[in-house]
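Take a look at this one chain, the form predicted alone, written out in structure tokens.
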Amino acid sequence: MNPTQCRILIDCRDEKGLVFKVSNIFFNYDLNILSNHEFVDRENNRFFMRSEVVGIIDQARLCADLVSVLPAHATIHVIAPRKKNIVLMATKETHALGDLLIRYEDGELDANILAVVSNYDLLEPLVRKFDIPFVTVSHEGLGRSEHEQQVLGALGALGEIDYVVLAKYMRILTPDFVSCYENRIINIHHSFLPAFIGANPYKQAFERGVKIIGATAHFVNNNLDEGPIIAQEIIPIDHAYSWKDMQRSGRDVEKIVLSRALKLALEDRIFVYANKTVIF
């Protein structure tokens, strides 16, 4: 057998000696540790560890041996790095979607984009330039539940999906939809929420004289825009910015934050716990 590389993700109750126990198993397997990070949430007595190792790896046996030395009910993932399958969803805005498509074309995304799904066909000419399938599932004349069932059908026809990325998909997803991809739907929005909601938040922010613009990427859960946060960023602005200048700057931040969050997910660096994230 040839040496292979694996990512080991451990989430369990904290106790003394966990790093030693896990490292000792790696040593017994003659695995070389390429990187290792750990964190203890002392408030909740929770231990998190992410290791990258290389060697001759029997994943099932390694997982079983780790279970034998960890506290009961530990969560262990032994992951062989691979290109994950993702689907991008969008509505009308081009900035977030276009940025991801360009990064994909340039080889920056370690993923396979199976398709772009939208409730309008306006973005199809853009997507076709990258030779990626475009699927339109119109919501016209449909109730929310009926439309979502059609979207889920379109996603199911694409095969196994690791992550669904909402690149400014402007439809609220119901709990039934979210449950199909729990902690696998990544969303991006401006960070004015909840202060400036509804139509044209940048104009509202301009009228209040805000001095920073930000963006938040998070996993989607059943509470609107309150899922576990993956990445955030801000930039300073001043009185010289019009609301349109603010909007342009905000879109730039959204692109950066969404791509950063997706990269973290593709590299298996995110632990979700208690509606928060631990990220290595």
The other form holds:
There are 4 protein chains.
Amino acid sequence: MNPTQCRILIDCRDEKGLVFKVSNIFFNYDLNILSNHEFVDRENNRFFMRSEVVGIIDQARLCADLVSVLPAHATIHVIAPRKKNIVLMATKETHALGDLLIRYEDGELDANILAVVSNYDLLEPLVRKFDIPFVTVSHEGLGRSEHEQQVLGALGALGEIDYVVLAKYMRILTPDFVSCYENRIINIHHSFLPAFIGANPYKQAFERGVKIIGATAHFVNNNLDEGPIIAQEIIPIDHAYSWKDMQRSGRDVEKIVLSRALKLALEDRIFVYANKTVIF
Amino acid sequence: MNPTQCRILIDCRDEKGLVFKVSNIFFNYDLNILSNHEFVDRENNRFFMRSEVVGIIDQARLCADLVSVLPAHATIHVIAPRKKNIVLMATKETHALGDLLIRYEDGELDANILAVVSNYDLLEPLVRKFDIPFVTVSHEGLGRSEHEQQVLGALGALGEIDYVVLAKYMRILTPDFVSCYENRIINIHHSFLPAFIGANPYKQAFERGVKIIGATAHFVNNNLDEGPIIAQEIIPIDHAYSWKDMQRSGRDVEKIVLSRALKLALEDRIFVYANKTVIF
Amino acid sequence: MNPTQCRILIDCRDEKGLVFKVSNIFFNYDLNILSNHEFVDRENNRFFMRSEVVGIIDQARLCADLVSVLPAHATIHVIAPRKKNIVLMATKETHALGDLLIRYEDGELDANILAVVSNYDLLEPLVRKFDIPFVTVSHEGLGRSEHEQQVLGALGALGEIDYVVLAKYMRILTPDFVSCYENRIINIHHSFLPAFIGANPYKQAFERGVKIIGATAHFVNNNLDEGPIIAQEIIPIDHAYSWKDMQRSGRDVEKIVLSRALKLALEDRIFVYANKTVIF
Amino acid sequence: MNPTQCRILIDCRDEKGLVFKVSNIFFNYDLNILSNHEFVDRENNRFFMRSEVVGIIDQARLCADLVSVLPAHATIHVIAPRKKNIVLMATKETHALGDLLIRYEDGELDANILAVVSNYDLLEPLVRKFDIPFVTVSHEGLGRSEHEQQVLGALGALGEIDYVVLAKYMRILTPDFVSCYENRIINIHHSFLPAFIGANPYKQAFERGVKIIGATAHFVNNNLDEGPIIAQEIIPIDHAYSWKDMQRSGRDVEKIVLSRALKLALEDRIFVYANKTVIF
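Having gone through the form predicted alone, I am curious about the other one (the form predicted together with another copy of the chain); can you provide its structure?
Up next: the whole complex, starting with the chain shown before.
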């Protein structure tokens, strides 16, 4: 066997000696620790650890050894770095999708884009430029659930998917859909200080005269815009910004935040618990 | 008469030729324009102009001349720069108040602080250091309206007040109180992306795992935290921030934003209309 | 004649009555002012004005009328909005170029990209996806001046060019080249706090342990990285960033700043004087 | 013995098993780990670890045990949290000094301010308000070295000092002075993108038309403004900022960055090596 590199993620009840017990195993395996992060959420008495190690690793045995020393119900992931499979979903807007495509072309996105799935065919010409399959699943004449079944079918046909990235996919997803990819659907949405709920938030923000607009990338849970937050960013604006200007600025910040969140996910840096994230 | 400097603020219905008509008057008065800003809100067909001019100025005549060329119902202010009178109100926290006191001591705050008014006497020792009158108006045993009447009395006794600055004054103000100082009460409050409404917002933000906290300075209207926004700012945080850490960061951003908003007000740079601001 | 929209840019010696004289002309022409900005640099006694107007406009006559009331040597531009012609130049990196291509595809970039010119053919496949001509002018075996002559030839063959955008073009340009497109070549370069001069600035910044990296977009003058600054932005980093991480973050901030600067140029918002810019 | 809390800082050559060996000792001592950070600088093959632990701790024995398992020449600090002793030095400006005084008054600054030392008596009235000793060591008529000897004498008379904070102390310090408080003198200085060296940097930055100004807090080494960077921050500006406006904005960012850097130092979060910092 040759030395390989692994990411080990541990999420369990906190107790004394966890770092010692885990690092003891690493030491016995003669592993080199490339990076190591721990965090204890005292509020919830919960321990998180992410290590990047290199050495001769039998993943199954290593995992079993970790189970044997960790508290019951620990979540342990031993992940050999590999290009993850992602599917992008979009509706009509190009900014978030285009930014990911350019990063993909660039080799910066450490993932395979299996396909772009959309409820329209508008974005097909752009996607085809990059030799990426484009799948249209129109919602015309379909009920929400019926449409989602077809999207799930299309996703299923693409093989194993690690993350579904909603690059401005403008359909609300039902809990049934979300449960198929729990904590694996990444969404981006605009955010304002203070937040505006309901239709046309840019109009509301404009009318209130906000001086900042922002974006939040998060995992999707049952409530479309309310899952665990992965990344946030803002840019300053002023009274001279029309709605349209605000939207354009919003697009810039959305694309940056979405690609940052996806990068964190692809590098296995995100723990999700209690509707929040720990990010190493 | 000697040349003096004036700020002229105009807010009226938009129509053709306004800049020409106003600058024509400035030209006839032989005024030097030091700075000049206009903005038209097309949505509301409204024109805003702020000029700093220097020359021999008869304020009353200048104002009358402007009235004669501007559309009906124009709001015109001809303001000879002078130190404005402000009153600070606070409850128990020192960060926002202290920052203003230091800037005052420094000569950076171009205003007279007439007094600090509080519903506790906790901050008196700090304020006394700066030789500023401290007025306690306890709310103990008083109904809201009764207490406000006493505060209004205390404010009235201080003379003419240009701005009331709520430097973490933790009492809700009634519309009756607010109407006495319309668009002249400046408040600072925390803001989150997304916003959290109700009790203990830092706890809510912590539980949601936000990655950013911010602050909004605004004029107070009938709804305490919802008046026209003057300034906003944020700072990034991460999962390792406890509530307490988040509050400390919140205090830093609050004090910066409050003093920035106050500076804009003291320089007569803010127009308020339709629950928003135009800031030059 | 139909009403058209125009941008009028004026840059001249400051004197009393300029706003009046200019707005008088607008009024006589019965023009509607959509937006209006003035700025006086008191240090240099210089007046800048940019107006967007709509109405029946005879550009030549309007320009002549402005000349007649403005001080000698005033620079006056009356610009009917049109898609400007731009050429992108790049060497090997895709981030800045790709971002502009996606914005172009998106219709967000209000310009015609005549071609992408490079000293390598590496970026040709990417550019071809967008149906944009790609011109390779290899520098192999050529002296700097000889190579530049060929690039100038290639640019000349493309027709009238408004702006040359260096989207990570990694060749130093001589004064001869720059003088052909004075204040029309936009470059982007990394910036650090404090700045590091010389080879491998990321290495220097890494060794110094900077906590921030940034980017500066500017017009090119005789000194490659020292022309008038158009836009700047930064992002925070920490000790865990390797050089490579710093470079990746640097690319993100570079592309945002370059597209922001280009947008300002395409909207005729930039005045250049005394090695600095006024931006409305 | 009662349980106490300790910070343990380790800085040594990297090798396999360090986390294991250290956490093994913590486990044997039955310590609870409150927080734990490690970082390996691969470039320099160097390991950094900071742990906050709670338990029955014999500091000397714990330190000896750590020495026995760590590589030769390891730097180990076992620190029982205590209020550190700091001295502030200032010249004439109040913004950075005042901000620290307010935080001190507020109880936010977890330190004892032993005194404020200045080469002028201008700031004495401000400092006296806070019942903090003020020491004037005038430089009038003294050579640099003579003056520094007197300052060192004044500092020595104040007792044990953990950190000397230069809150806009405008005298250059000689290597002799600095060597007395190696990596314990914290300075704040303005920074620009790109940086301007030499006299009157705000004038230089103004003339170049920078769009951002910033500040850098750092430890002082032989070269006044070039020691290891602790914290940096910026704020955006535009062409309408005069030098004076730029300086005022500069002061705001300076005071925020300085207090942030001091907080990191007081919490023993900073490692210094090779002219850079690791900050946990």
